[in-house]
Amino acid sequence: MGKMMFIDLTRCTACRGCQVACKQWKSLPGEATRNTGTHQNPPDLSFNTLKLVRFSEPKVDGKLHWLFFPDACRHCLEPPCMGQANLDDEGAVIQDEATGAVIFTDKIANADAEAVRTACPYDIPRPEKDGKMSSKCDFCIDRISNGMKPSCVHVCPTGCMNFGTEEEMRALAKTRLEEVKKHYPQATLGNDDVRVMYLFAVDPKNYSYNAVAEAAPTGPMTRREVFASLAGKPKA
């Protein structure tokens, strides 16, 4: 059954604990970055900022909502940045048995950074700048395969994040969706085939362009289909 995520977003305040403890427990460095208009800091994942707290203000049935996503790799159940990327160099991308947990080896250099990108539904991996390395969140894998927490999960004060086995975490999902549609009767649960799974207040897209996404590909894109597709993405 391996391990899951269970994002509770009507918990979520935007302390952006999670986004610390991700930096600092990868020992990732800061990025420069200027204002905005939005809280939202920084303005996009990247090779260096593996998790981000997103900031939407939509209205909603006539009412403005303050609405946050803590945002990452969801962890597919299968995943097709590996098969894009394993076209290139076997092993780029591993699925850890035990967990689940989908990790870019140090192979990913081998492969086309912007295909894997786009092979991504969630468009979640991010190049180096100006270098062929790609990366996003790996679950945690070090921790979680010595019985701790992933590090967002752990510094999260409200219960907003949940990790636990595919069994509890859908579990708890499921009751927690029945307790929120009483006050949000549009509430929802996220995609179903991924690790990382949300509870949506409201509509998911009023979250992020990514909040959810259509039907993963089956297998590797092509080459006309990757290109195809970079329009409908935005580009850090």
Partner chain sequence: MTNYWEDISNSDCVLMMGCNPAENHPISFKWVLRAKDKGATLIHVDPRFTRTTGHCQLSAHLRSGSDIAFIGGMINYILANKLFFADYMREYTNASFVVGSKFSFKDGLFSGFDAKKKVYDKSTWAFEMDANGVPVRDDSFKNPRCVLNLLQKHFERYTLDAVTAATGTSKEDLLAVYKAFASTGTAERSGTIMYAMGYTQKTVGVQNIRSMSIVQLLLGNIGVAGGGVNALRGESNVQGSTDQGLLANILPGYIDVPKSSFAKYEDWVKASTPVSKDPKSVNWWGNKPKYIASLLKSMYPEATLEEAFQMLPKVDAHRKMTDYFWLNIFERMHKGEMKGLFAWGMNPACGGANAQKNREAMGKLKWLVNVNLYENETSSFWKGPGMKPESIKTEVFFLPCAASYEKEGSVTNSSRVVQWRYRGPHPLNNVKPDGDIMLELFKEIRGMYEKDGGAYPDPIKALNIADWEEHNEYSPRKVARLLNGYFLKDVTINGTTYTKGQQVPSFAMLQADGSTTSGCWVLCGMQPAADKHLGMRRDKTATEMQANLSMTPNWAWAWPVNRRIIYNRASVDATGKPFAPQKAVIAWKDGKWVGDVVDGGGDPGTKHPFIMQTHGMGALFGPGREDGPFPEHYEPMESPLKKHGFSNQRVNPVAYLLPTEKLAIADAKFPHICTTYRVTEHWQTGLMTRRQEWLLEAEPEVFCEMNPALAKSIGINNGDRVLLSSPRGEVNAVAMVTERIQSFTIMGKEVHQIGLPWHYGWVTPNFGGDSANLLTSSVGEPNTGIPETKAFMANVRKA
Second form
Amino acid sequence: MGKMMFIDLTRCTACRGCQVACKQWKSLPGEATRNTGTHQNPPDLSFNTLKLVRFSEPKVDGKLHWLFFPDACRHCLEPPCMGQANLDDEGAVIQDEATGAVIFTDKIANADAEAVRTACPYDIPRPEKDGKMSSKCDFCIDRISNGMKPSCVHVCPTGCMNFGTEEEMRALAKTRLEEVKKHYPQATLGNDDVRVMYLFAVDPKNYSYNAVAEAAPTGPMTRREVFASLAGKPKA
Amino acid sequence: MPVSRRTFLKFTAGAVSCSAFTGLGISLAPAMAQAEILKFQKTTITTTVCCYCAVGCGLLVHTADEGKGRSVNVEGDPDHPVNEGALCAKGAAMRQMAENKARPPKPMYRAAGAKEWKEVEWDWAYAEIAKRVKAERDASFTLKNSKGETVNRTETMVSLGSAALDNEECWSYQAIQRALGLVHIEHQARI
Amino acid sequence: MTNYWEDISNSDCVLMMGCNPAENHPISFKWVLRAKDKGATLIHVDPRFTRTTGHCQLSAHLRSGSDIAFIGGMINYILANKLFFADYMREYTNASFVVGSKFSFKDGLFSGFDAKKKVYDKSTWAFEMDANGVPVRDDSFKNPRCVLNLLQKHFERYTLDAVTAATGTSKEDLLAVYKAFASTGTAERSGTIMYAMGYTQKTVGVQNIRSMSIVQLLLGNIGVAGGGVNALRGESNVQGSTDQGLLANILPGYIDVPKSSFAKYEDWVKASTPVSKDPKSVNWWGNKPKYIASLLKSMYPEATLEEAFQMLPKVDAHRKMTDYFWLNIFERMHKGEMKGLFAWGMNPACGGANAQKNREAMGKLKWLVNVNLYENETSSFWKGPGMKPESIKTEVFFLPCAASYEKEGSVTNSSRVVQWRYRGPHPLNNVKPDGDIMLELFKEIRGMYEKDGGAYPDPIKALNIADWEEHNEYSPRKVARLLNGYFLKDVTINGTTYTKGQQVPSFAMLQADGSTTSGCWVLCGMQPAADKHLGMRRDKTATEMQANLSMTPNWAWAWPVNRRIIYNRASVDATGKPFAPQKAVIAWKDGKWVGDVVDGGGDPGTKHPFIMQTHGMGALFGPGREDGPFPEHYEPMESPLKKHGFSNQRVNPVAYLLPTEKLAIADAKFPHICTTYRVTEHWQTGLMTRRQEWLLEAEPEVFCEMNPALAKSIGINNGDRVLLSSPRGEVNAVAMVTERIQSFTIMGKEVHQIGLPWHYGWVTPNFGGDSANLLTSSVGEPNTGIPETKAFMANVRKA
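Next up, the form predicted in complex with its partner chain. The previous block was the form predicted alone.
All chains and molecules follow, beginning with the one already shown.
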């Protein structure tokens, strides 16, 4: 069954506890940033920013929304990054049997970083700036293997981030969807072939370009290209 | 297989060393348990309360070398009734407040007209500040006001702060300032 | 807070106004959302759409500085539609009290106004007393001078049209908010108000809170679960530092500082102690002589009370108290009248209104001592922007101190819960805890007085530092014993003998004759034995009744007497039966009180519930404030209007105002309403958080939020550099163009609102911009002196 995370976006306040707690647990460095007219900062995921709260403020049916999207690896049930990276080195990406966590090993340095990123339906992996490594969220494998919650879940004040067995999380997602639909008729769950499932109050496209992945592409486009073509431009 | 500290550091960079694993689909739990033990090895855990807003969230501080080293992890106290382990961005970053290269190691003094700080010893700083406090107090002390009423005060010295001190310190601080005769005692609650 | 954080989840309607809890008290939002889960309506009233607003079912867009108009409209709505909780209002508030015939209100002015001195003669607001000295009541509410009728008359002018014109809020939104909140005016339902500096940092700050208190009293929402008037305090121990009297007007435990007119100890005690002739009024402050005596004995145990009183510094009785407050201190410092400054854990170069004036003022000091974790804009003001270090004669000492978890001691959160913090690592670089710094410095000063003598050395020599020290170090545990208090000699109370040195178990046992110490009477009971500090408790057990309210009475300790909801006696009727049985706070069961620690004690129906009020009643009419017994709308000192719709009195007539202050009133050069605020990722002046890369990367520099229409009209694109200006100064910022800020139509005129956070300063990061307080003005609230930093006028243009 493995573990799963359920992210209820109707409860997110963008306090960014998760963004910072991730760096705290992993002792990752901060980045040199500037304000470019948005609160979203660092501007994107990076080798040192594995969890990022994305901000958008769309008008949906004439009503202003300020939407927040804590973005990180979805830990796919069948991770395309693993298929891609392991073509170059068999041990580059592994999947933990007990939890289902998808983990980059140090052999990821032997894989084609751009190809690995492109393979990801959610555009998550990021290469090292002047090196060969790539990185992404590892589901706090050290914590969850020891009965602790991932840092981002542990820190979350509002019940936006949840962690448990696949069964528990799928049940919670279903219950919450029903509750939320009363107030947000457009509410929907995101992709379900992953271990990080989101509940969106409005059309996922309003949250982030990579909020959901479309079905596997049949044509020459990669999945990333597909949603790049579908998604609106992110703002604020 | 033993996991070295070096290997552990690799975990923290977001990529796990595969030296501990032989292939796909393996359970990582035993190796991870060791990694966990390494992170917390020989740490003491103390509880604290967040230093920022007054929600009063509880935190756990892991201090290395059985309390003789530095804090290596600070996270929300899951048993605390108010925050139940949760923290905001500031609380989550609290370790950087204490473990920070920008903290000056020693007192500093800036002379009149000087363009730079000078590092000084604690004893020197105390002695020099005390001299100035006494000189100003002695020069300005007022036993009676313009109406001839007893006031026993100095008006030319001011104290501002501090809502970030502990209760005990706040109380001692006001006692000291009032013993010196200050009436201009203000702090964050006024603004 | 009257209530506690977890209790917010018990509310049926959470009104957040003058605050932004999702961003500034993020963990409180855990409890706000739990209330919502249980069916509560969340309301946000604010000039901006913030991270709080999106979670609320209702929101109202309010011009900065028009809160009283908004709430006044709600009071009118409640009274006109009789939506109050009638039993509560009649029995537990002063609604039925008859006000004396000298009271009047005309065209924005209350009776007793002295136009020359800009003060009110408050005696004209006094209640009518009967032959026994008890306020006359008219429970039939027929007397036109009873409080309820005066209140109705006062607020009937706050019509929807008048309120809309002042606030810019649409009538639909006003009505929706009024209706939702007024729905809590029943026995079973409760509504809470959460507020912060958006209420207080105004020239009508106290009256903002008064107006909301009136709403809460009318609706029966004080003393009940899910109710209350809840100040979201912004510093980890600003509750505690206030309790400990770090203010010019109060000593520890909210005891008024002595004035020059008191020749003797008894003059002070008599003037400070209210008297009630009503047998049902607990009049808790009637105990003040015990608290004053115990405080003096904790400072000067060897002195008599008279001697200790003499040793306390006095403020002049003939001056306004605001003369001693922050704004006037900087005014005098700017004139060169102040010589020495301790800025202890504080950064006034960024945190105070009119920051440039503060920075210049510090250049006129002889010396400045700054104690902090990091170098900051105050410690280094002499090398700041526009400063010429060579011409600044101020000597500066910077003393680095320990971080919060590198020492031990207690802090008191907004729920009044005192929690002990333990030391993790030792202080980095062997810097010292603040307690050690102040003690060592004081001993140095004392040594000099002992050796050389000097001006009036008595209080310095007599100060009881023996109770602060252990092994030559500052001992927070020992000081905590003193804050609680101990017996100075054997004392027998009601047949029990307490021995010399024993901790005083509760403030009920404090003595007026000098036989007890207690540094801060509200904390008495916190440490009932020398080795037992209740702030260290980590026990989450609770009775079913307590657990039902998410109350954890055995976790740490709340002042007073571990009471978690103050004025809880107002949650039950005269028989002790809870008005809201499904969320009962206290109840009279089998001859005793169960639940929370009851306010006032005694059998049901024997005491009025508002025990800190002299007459025991919730104050709809509040004759003690400097600016009137009822709230009244005035414009902020700086506003786009020359005249508003409520009276010809443009601004609060008794506000703290310096003739030299440069102001923009309906001034085309400064056409936009500006406000300041915080973001989650930084704290206060940013002194600590700007040093932390995990936080700085998220919010690296100062920004100015403005709406797209304004941006377009002045040629600004999102992300452009802009220059904000006010009559006091300029700030360079990044434009954040957003629909989350909208313009207002005020008195028929369209005005734009802009705003910026005040976390930044020139020391670091070097590109981050400077303090928003370079723009704000040093005008102040008449009761508290708090500067009006939340509503002022500014311009913005492309940099």
